[in-house]
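Below, in structure tokens: the form predicted on its own, a single chain.
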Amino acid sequence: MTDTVKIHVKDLKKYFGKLEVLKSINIDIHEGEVVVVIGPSGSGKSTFLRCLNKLEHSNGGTIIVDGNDINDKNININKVREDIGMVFQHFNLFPNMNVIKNIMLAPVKTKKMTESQAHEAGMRLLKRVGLESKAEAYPQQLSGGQKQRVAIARALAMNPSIMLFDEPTSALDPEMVGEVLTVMKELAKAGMTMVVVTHEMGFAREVADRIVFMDGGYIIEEGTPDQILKNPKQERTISFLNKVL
């Protein structure tokens, strides 16, 4: 890990009507790290991370992301998103597009890239996540898992450096849950800077660099998967991993 904090977070407020979501939050996300962040629903994990795309527009403190405060009214958000590849719980693929043209969208359309240049990075990606044969399939065709895959391939052809994964394998079928799961650690193994909300304790004790539990709007406690899953020291902590282990 490189001393190049690629995500700077500093007294991250967020209220949706008078309900306090995030109450403070301070973090750093280095280059090539991989953090992974649990706790129970509604602690603020979501909102956190859609936050530092500005999905959600936060309601304090600072969010610096490569360099750029993306809270300036003056930043392009949309150039900002272009180096971070987000993956939702739900695919949020195109119906009525097939795989390939999925994948092609992004990248033709903010002129990054040409249709024939696009077609190819595109089936690169698909090769990289074990569709390839699923190019012309439209994503009613696929199982859960395969559109995620698809999903992932997507957020990967605008070339991010920054990953961030909103529960990735909640909506999946068990045994689908692997398939997702093996291509993310790929990703993570190639150096990807990742920010990832999930349920699966096995993924964050495999590859995480650094796990975070939140509760309540607060980063209650975070350090390495060994400090986090094995020798907790808050009480909060506790009594969840007692639960979910």
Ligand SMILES: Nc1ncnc2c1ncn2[C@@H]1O[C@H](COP(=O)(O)OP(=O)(O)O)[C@@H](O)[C@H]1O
Second form
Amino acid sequence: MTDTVKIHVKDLKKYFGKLEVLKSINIDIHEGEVVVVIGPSGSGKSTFLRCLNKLEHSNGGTIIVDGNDINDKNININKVREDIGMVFQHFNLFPNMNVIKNIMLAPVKTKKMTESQAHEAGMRLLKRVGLESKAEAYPQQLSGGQKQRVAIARALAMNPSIMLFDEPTSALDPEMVGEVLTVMKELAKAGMTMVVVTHEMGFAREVADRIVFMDGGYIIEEGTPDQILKNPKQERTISFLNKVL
Amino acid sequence: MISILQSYSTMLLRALGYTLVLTVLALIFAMIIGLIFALMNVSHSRILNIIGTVYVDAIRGVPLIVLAFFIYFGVPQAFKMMGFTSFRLPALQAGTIALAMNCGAYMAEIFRAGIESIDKGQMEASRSLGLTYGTSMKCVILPQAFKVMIPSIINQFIITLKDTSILSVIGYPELTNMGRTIAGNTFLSLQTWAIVGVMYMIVIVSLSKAAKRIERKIKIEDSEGKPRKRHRDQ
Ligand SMILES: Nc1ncnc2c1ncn2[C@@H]1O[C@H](COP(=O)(O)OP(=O)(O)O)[C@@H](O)[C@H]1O
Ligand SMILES: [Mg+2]
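The form predicted on its own done, now the form predicted in complex with this ligand:
Entire complex below, previous chain first.
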């Protein structure tokens, strides 16, 4: 972790109609930092993550990613997103393309790489997630764990400096959770800036630099895994942890 | 019956050819019109939504025959009133335009439903990679939507093929018009219309069968999780 702030969030607000999902979120995430976001279902964890790459448009506050104010009209959001990989709970692989095409699509279409460069980079990434042999397979032919590893490789193909994970293991059979977490741990070790929404407390304890507990539209409490998991201060954090641990 | 077939078979087949040409032309333009208005309808721009909805509702609210009269007789008059010398579209063009506009409205609905049937996560995944809305539509959403739409498109093809008969009223030399000519010349209405009916039926039943086959194939592919290409190679 360095002192450079990669993501600066100030007084972030997000409503869906009358529903105030995020009331005021404030956080600075540093380069190379792994932040794990926990909180009850419906507390706005996904919404927070999706605001960071503008999949959701915020209703107030400031989000600065790598020095770019993503709500600034003059910022090309597509360029900003190239630097932010996202991994979804339900993988969202493109079923009409095989694995390697899934990975190559974005680098080729954004003209970041030529077809052959993208293929080479794609194969390297597949090797990294242990799925070299599945390059020509279609998503439907893969297990959940394999799908999620491909999804991670696809996000990495754009060479992002930030990775967002929204419950990447929640849709997996228990025996497949490990293989995905292993890939994520290696990413963290390699210095990737990561924001991870997860219920995997083992992962949080082992990998997180900071755990953030969200509830009711606010960050209620944050700190190192030791502080949050062993000595939570807030009532709501304690009762949440009692339920999940 | 035999005598009609003997004397008119070439003309009947040619008329059937015109019917098919008109259908295919109309369908090609309808796909383009349908895609444009469907994209307007699913876009996030309020104005485009309204334009798309108005087109679809307006066209679907007018019988094809009225639309055909409007384009064939009405539009030339408008040109005349604007001071142009008398101008009339040939029946082929007027018929194709009327049919394409009509079919285009239904195509727009088929495309819209197809696009909306694709999981929202697909667009989000694509956008999160830094791809633009347009590229995401073209490379991710539309190829998947198109596969879903194939049976509906073939169904619309059949409807449009039947609708070409309406264009006999503006003198387009398609199959129904030829039927009228032959029945008028020979006074053998029963035989003539039986032959014409069977000709339509053969084409349409073959198309329906093809549609069923394709539909079944797509279902099998989806359940086996096999890519489409492999099947084609077999
Ligand atoms: N697109 C949306 N439209 C309306 N309400 C939404 C939308 N997305 C999320 N919500 C609501 O916002 C709240 C927070 O959702 P979410 O961020 O998914 O929570 P979490 O990920 O913590 O479970 C929930 O009440 C959810 O129903
Ligand atoms: Mg969520």
